[in-house]
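Just the one chain here, the form predicted alone, laid out as structure tokens.
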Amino acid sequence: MEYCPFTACIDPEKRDQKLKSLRIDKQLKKEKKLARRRQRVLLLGTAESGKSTFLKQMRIIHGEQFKEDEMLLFKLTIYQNIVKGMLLIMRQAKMLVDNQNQWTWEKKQVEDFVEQQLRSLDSLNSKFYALIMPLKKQTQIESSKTIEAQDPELNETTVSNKEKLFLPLVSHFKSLWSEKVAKFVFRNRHIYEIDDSVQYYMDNIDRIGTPGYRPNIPDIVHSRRKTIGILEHELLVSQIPFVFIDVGGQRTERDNWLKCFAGITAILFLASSSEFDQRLGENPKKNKMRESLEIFQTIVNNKILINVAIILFLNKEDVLKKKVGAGANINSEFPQFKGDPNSPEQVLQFELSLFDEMRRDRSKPLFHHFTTAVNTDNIRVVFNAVKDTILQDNLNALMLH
């Protein structure tokens, strides 16, 4: 038993009380003494601008081990990934058979290929929409600790029937996924909504459409998922807490947004470099980075934030290069743009302006980093360069003993 010197002549069952309310004392200043060391980073940007990206990359860079129920509904969700893209590239497909002239190939060759493409997804509807619309069910729900489904079947039995509808579709897709059509296709996908990870998941479609597959950490990174709702995860980095919280980006969860501001220490907006040319799903007539540059105006000229940390992340570097350097041209969209359309460095520098330009404030510099949210390398860096700027800006709460 533990012994105190002021409680020795006190009756057995008050000294027990004595000792617990001290325990319990003891521990309510340790909480408050972590809770204004606590870092609250608020992770805000359009919907698909690599925010759940970045808090997956945060819990790997910081050593924490995803969960079996997580990694169940990870395979899920990288099934769900492939049948929706390969399901919109013939989609599209059918549509462009009528606009002959983008095809250098021959007219008939087009026509019989998406004829019998059709043909397949026809008998193949029913299990396509087996594996995507249970998924539709499943969203992300507030928690402290981790990313949790709603869906209550979710269990290695659910995963394991999912698994028996979609090995049987891996030859369709490699087949597809082969074809002049299919990659047209997805070489313009920033006006058919396909997500770039098709690319990645179709380069590595022998081993994911293998039986028993477990997805990787890469796999985990490129998974795409609506966030639904709040999101909050809480890291310890370098002995301080970090709390991260997570807000879906659509306009239609965009209200979230503003019970989040409570509390804030910093403010990581992120945007997506690669979406010059692109619209928006809720809006097909609103370009994305001029809906990106509107919220991003909102949020830095917020009187509410003014002490607030708020660092801009141009994010997608890698996909910007690519698309660049496959002849898509800033100036399409942004005509004041002078520089060189081919140069990516130049087209950042560009974007940058543009954000920097939503600024009233002039005393202090913009803070931004040029990410690659999917490089685990990149973030890396990176945080740690945000991690000290959030961290100085706090200082004398972090003074603590």
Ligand SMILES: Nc1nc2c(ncn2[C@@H]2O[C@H](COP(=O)(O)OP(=O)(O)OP(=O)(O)O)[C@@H](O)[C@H]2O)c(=O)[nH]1
Second form
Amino acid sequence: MEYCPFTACIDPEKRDQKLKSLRIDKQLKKEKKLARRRQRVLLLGTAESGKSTFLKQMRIIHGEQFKEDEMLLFKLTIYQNIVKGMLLIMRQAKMLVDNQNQWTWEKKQVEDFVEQQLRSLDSLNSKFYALIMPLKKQTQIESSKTIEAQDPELNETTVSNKEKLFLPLVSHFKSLWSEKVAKFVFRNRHIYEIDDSVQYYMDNIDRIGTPGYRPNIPDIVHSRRKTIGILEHELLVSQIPFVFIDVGGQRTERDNWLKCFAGITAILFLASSSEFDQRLGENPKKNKMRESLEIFQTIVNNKILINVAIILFLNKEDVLKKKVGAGANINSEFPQFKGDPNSPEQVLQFELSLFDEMRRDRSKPLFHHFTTAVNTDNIRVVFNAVKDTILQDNLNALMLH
Ligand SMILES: Nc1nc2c(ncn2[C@@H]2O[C@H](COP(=O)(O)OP(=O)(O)OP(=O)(O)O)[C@@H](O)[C@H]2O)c(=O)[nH]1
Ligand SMILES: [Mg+2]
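Could the form predicted in complex with this ligand be given as well, to go with the form predicted alone?
Time for the whole complex; same chain goes first.
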């Protein structure tokens, strides 16, 4: 039946229908406009380069609260990160003590703890890990939405039970952490794949080791949980919708990257500036920074991405500074470096030149930032500049709509 505006005025049911349809039209128009303005920002880079940390900062900076189930997940992740870190340190330290006369346990109780606990800590770590990692990888890829805390087992009770397992270990971890041999292992963590965040968590262990502990923002951004699948998160930035797409950086996850290229406005490529002397988890023969450079090369020269703004983040500047200060020498892996190996600024500039050289077309300067993704203030400043670069690039599209 054809719609008659006159009848609609007198028939309340039809009038309501008309109003409803007008409202839907308005909403659709609004959504269409938003869709045209929507900026899709893809986060790329090898594993542990800081992609998910950057996304957490975006949520924090743009005023989003973490949900309760996410908070539980963070708490458990932090417990797992500490257990895993201590386990790796214990394992290596025990090997040094067992094999070399140079090293001994300074405290008898640490020696006893190590003897008794290595196996049970291993199994505890696996249990915690199973809880924090998503169950259904495939579902995540298909639904392409932000998916966190997937495991139905992850609730208040589970986390409180895990807290009961974690708390009695805290005093042992503190004793272990104070051992010289443990400090030696941690200093050489680039060989043993021990996360930098262990230092942060052990510095804060008294607070974390309290019953009813609730992670704060710095705890959350230091936590490590590798990304599986594709996670999208939309935030309103100065009235413009930004969709951040976070993918896993491990080799097994990189097939997903291609699926994200359509409709992308910008790529933020993260590389860890401190990884120059580290080996790849997936292939211990491969230098991490070389892997990162090779991936950058394939992205930056990709014809499909010719109109996409690609911005390089040389991340973990804080770790690089400490590392260089402690005597790590980039020359051991990159002998072509001719600067002062004790100068973080020169090392960063050299790394930047390595990435720049990967570009076939160097007629335009490479957009880049030196970042510390765990530092909210730093990321706030950097993102302001990045946002301008992205929006400037898309100015025409934004003005037209
Ligand atoms: N100190 C320091 N730690 C950082 C920085 N950026 C990231 N991290 C830490 O490095 C670890 C790995 O960071 P993620 O953000 O999970 O890395 P990712 O790139 O998402 O890794 P995948 O998901 O495996 O691809 C986490 O523990 C972070 O807290 C930084 O600038 N400084
Ligand atoms: Mg990640």
